Amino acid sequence: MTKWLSWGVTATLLIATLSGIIISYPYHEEHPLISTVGIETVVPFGDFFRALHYFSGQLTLLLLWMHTVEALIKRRAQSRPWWSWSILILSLPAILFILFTGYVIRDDETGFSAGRIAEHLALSIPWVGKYMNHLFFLVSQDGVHRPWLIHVYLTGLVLGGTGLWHFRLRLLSLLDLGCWATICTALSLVWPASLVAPQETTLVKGPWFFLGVQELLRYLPPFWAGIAYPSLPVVCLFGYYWRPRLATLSLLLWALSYGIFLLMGACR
């Protein structure tokens, strides 16, 4: 089960890099909606490699999910070198932030208003606020560029740092590839890639996996909502390593409410 988890992770984010490496060519960041419904109803194949590479990052997201539960469930923890646990759960919320600059650079209903709550967010951080805004977003007076340039070297790093580490422990073999590449193509072939065109409403959804923090950006703060609290996962997957019990606990609780939080921002 853990080698399965670990490798379809290191498929699905290759799939996703070489997918998003062929509609990268037609994507102008100046331009982002007009290149990504150019990318849907021009280019050849545009429709779906854009659904590959959509479906192919959600997956990866997912099994880094799994694996990681996996690895809390059987005390992996404990058995691992403290940076190799480090890795896996840097991994993590390197993951969202690139599915979520994915989100961003397509400009369209949903991309344009996670941009802007991003912005404020990380304007609401105290002392510092300003220059991770200026690092990361600034999308009310840069546009995409910045997201697009995160978008596209985390990526890679991630895959460096990551998926070269299982390439050092045994050749991705194409049965894995295969099997992954298999089910990518059949989603893609299926749904097609969210777009959200503009509408006349006040309510825009965000991503999926931003519904929580965006629920709860209606009772508390900005720094509270959408930067400590998604903070704690990640503050308590390290202390695992020393405290598992009072880890775990505080995971438990964090999941329980947060998936509350998502059902109630789904819900509306």
Contents of the next structure:
Amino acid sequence: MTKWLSWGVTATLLIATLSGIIISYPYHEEHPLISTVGIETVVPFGDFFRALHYFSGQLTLLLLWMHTVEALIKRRAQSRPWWSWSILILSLPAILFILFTGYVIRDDETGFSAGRIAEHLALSIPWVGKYMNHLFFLVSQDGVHRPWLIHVYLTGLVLGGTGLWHFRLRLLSLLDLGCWATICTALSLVWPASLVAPQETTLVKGPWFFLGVQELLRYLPPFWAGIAYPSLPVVCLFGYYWRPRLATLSLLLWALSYGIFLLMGACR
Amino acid sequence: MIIKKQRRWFIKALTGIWLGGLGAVGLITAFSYLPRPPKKIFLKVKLVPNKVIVGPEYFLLLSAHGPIALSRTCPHLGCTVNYDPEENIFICPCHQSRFTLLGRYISGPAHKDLKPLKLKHTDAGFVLEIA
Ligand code: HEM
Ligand code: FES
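Previous: the form predicted alone; requested now: the form predicted in complex with protoporphyrin IX containing FE (HEM):
Now the complete complex, all chains and molecules, led by this one.
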């Protein structure tokens, strides 16, 4: 396994968590958009730490995705106990969910719409949808309160689940952390974190990784486009442990189709 | 020996039931929320034909049948619908469902009309109820 990748995930996750803790002080969940704009414009170094949080978060997802692809290519699944494979697989949707709730809790045009859509998608799940919505979103009744709790709690869970696993092997070296902190800092100094002002427009785009789902929601019923289709790769990754060939083929097909939908959504 | 085993099994089961019950009751507490009271808005505006007043949660306009108020919540997945002055229709920015100024569904994935809001016309102005 390429070491820099797995340590990259740990390092960027740590940077995202630390910068998240820093911006959570001036952040107020009762006034999510106002306080985020305040962090961006008034709070000393607020724009920098917001960008650091944003880019370290995006990098965590990207590196974890590469880490998983590498594990597939190198056929690491079968040489590990099934629970260790499951933790790697589960951390992928978990990080995606943390990233997604991050957009929701900043409550700008993108985040507000994403929260509303997520609430309705959760409600489209048969039987348990209402409870899932109450646990994760409920933005129409409770604002960003629940996504905010999930953003922080899930970070703790992921740190416990994957962090412990990695830290057990060897402590994250200062050099690894320093390298990734430099990359994140450089990105934050060059680009600002995105923030979309509420406006009268006919097109709002969701978070970049959600654009494919957003596109599909234009054609298919919410449950199929927003729950069943995005869950397929997770099911395949679990199935990979027992049926690697079938799972790999399905994953490739899924990735190809999602790439097309993502492009279609991005080009609007 | 058997009695001891049985007793241990019994204590284990009891602990399981106790912890499971605690978890289930905890979930009920976590799932709950404090409902917001329905919101009533007082608006002192003059409506003129072909002009849409766009509030944060509502559209208010003068139709051929008198004043109407519509919810801006999209019946598809809950995004906030916008007014497009160029086409003079309502468009949802998330998946581009379209609605006439009376809130009737035209196209897109919503397949339902915009919800009308309760509107009272008094001498002093309009009272709008947001559910
Ligand atoms: C204890 C841990 C964390 C805390 C306290 C925290 C806090 C926050 C706060 C207050 C915001 C909203 C303010 C803003 O948008 O600038 C936010 C947004 C966000 N968070 Fe976190 N966060 C934590 C962990 C993470 C992790 C682990 C990730 C990713 C792996 C992440 C990704 C994001 C993203 C992508 C946003 C949206 C950023 C933006 O566009 O502004 N967060 N977080
Ligand atoms: S939420 Fe309005 S069209 Fe989908």
